[in-house]
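The chain that follows stands alone, in the form predicted on its own, written as structure tokens.
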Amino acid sequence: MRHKQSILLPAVRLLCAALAGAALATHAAAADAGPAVAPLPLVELAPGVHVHYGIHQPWSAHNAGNVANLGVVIGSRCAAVIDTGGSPSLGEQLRAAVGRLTRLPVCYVINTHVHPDHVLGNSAFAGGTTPAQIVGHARLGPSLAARAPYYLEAFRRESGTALPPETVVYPTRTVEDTLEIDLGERKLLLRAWPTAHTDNDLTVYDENTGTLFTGDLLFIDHLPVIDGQLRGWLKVIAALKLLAPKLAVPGHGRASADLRQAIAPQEAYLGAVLNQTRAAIAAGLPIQRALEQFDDSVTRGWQLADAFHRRNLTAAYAELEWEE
């Protein structure tokens, strides 16, 4: 007995430090990779096509810029996502939310405009051996150098903490008038549009399963926001009205399968701000009094009216004062 214990003993040893090794090694890795990320919640719309839902409030570092819709379309080959969010930490919980539902690469990451709010996630699939190509508007690289100071500076100055200038992540292919990317057996038709909420608004348009991601070409409850020409808004509208796709998801609030009808109150609101700001100018008002005599009964059932509305005439009444 005691001579098989003089064998075993040396190869329990040896066992033990191995698992001890083992573990260490693990606890280091673990460490290396930093905590781990809380994936986003998904909704699946229609077969491969996945969507989150931001919450109804203006982007903010306090909410981590949680407040745009953001969508995921999966392929046989790889995976596309459709705006990241607004912050780095959005970011990477989409991209660890991606990982549940694939294994596949994400080969490209749309961006369908500036906002910070859709593009300030970009940097959490921007790395690694294989980074996705980032696909945007034209004009889009333009809009974003000239605003990422602004962007940077907010975020720093709301949550204390600044982040490096290399968090803004430029387009590294952009769309003049469409472009058609393969995700292998599912093809998405990009479309870049004139001047309307911006001016490098993209929509996104799933063959397979007819759904079009319209970004903040569509608000859905929560008011519509005018940073780039209502008269230009207003013809793009027309324009989208023309489209059948079976699911439309907007830039903000919930994915609707009648798009006509989704867009109605949206063409309403911003035709009521162009009718009152047009008569507010022909009666000669200077814009402050234009603002305390707009009738604000054309913000009914909208969220987020004291936060954009008085913004959407001043936008309006610039616009307008010049018109021919």
Second form
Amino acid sequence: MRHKQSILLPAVRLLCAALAGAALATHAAAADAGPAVAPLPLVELAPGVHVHYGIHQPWSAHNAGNVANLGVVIGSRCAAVIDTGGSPSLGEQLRAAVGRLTRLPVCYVINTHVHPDHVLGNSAFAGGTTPAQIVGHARLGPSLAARAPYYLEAFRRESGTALPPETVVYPTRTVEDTLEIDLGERKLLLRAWPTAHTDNDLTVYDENTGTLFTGDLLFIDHLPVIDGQLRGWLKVIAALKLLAPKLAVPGHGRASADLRQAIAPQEAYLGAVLNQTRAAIAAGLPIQRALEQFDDSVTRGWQLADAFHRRNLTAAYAELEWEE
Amino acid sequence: MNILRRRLITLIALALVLPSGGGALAQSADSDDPEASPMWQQVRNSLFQGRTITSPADDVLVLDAPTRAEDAAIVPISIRTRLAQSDSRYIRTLYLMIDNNPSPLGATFHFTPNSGRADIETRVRVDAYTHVRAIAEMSDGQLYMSTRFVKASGGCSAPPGKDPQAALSTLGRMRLRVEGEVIANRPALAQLMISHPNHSGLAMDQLTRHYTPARYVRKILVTYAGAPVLSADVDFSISENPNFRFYFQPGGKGELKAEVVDTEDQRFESALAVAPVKAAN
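What does the same protein look like in the form predicted together with its partner chain, given that the last one was the form predicted on its own?
All chains and molecules follow, beginning with the one already shown.
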């Protein structure tokens, strides 16, 4: 165990030192286009709508937090970035990618929820002469304040690189219900949802192209993760199914032209977790014994079940135990 | 007193959370040797001084915890004891310690012969790679310990609660129930659930730059027919919506009653009439 660490650590340290160095360098050098940060690859899914697909792994310093989908929408006045990636260096790479697409400033950073793979790149857009407004759900700020020290500590633990607390950039504008923002000949409609995947989920709809960024209210192929309320999430899924966007961009997984179809596996999985957990509670099984006895076949076809399925069952049990 | 305690907790927490603080040291503690944990050394000295602690002690108690905290906010813990709570010798206190949490001594449970069995199940927050330990103190003063090493969760899981607003809106709601048939003079299993955010107050409000005050359940007293069966001093190492399974041993008919006090000195109560049946033999 120790032996293995000693092999892995130097490589990880080097990588992280390089990433941290890159992050610092870009801040200083961005204005005069100094040594370039490798821009993140983006694909244009609709006119002016670009997405970076994250890899299907848990958020970790080892993958620079490159696990969530990130979006860029460009208007005639400015651009909006939807989620910024799981590390400051990834945020810098995203900014470099935006710089290749347009000379317009990024006027809004929209965070779809609190998880580190979606918000830790915010710092790349918060400084400079035209800092972006950071927009999030009304409960994003408090949730991020409570969790940020743990995210930073997890990053440090894995990489040996300590990110300063200023790395975490909080929303400057919050959404209680809905908010329309204008990028110039392009309106984005933001909607705050009741507790579902987390207690601060926000979706972004681009009217021009009919593209809906769902954040982690929709997972495709990557096992959904419950960190809010399972029953609330199922209700939100029912509401999302009534929308008919031309394109749905999930928080994890490929975009889909058919939201109803794309969300079906997630609804089936969460429904199965709900039913199994209710049955275990009704049978009087305490949480630990319930976890030992669950039928794992419901995870068939999903990636990352090892990382998240038992966690989901744990959260579901603690929630559903309060049902009448 | 409360303010001092909070300051102390905040200091400890900062030391853990800040990269160059004691946390780094504590977390590098070898998972193979629970005795080497620096936080354990400190707590051991202050609580037990030089007294002998027998560990492992599987014939007295076994701590069960997952090897990995799947969800850092909800880590199920169970302490199973192997001794009957007899009048002559019984487990008087169980200490639940999570070495690398901001407040390592998460709970102290006190039992009596009326407890029947000194078992406890609950759910805790686990911040980091850590030893978790249950220490039993007998009525004759002897000490026994069971330890487990729990790895921190990966990914985006964190110890704070999932929906503090919801927990606060139902604050103080309680559920108290017994499980299965209650038989006179045999240990009966009960469960106590408390709706409470149980938050540490360690998060800074980014607008005011002040720490929101901690608010958590700090005391629990459960009696049966007026006699204590379980009392506990707990803190925010216990998960949002604190949940406990424990035993009591009823003689005849009586009321099982739970009283809970939080850090705002709010009191909550729940009670349940119990009519045990006579044993078949």
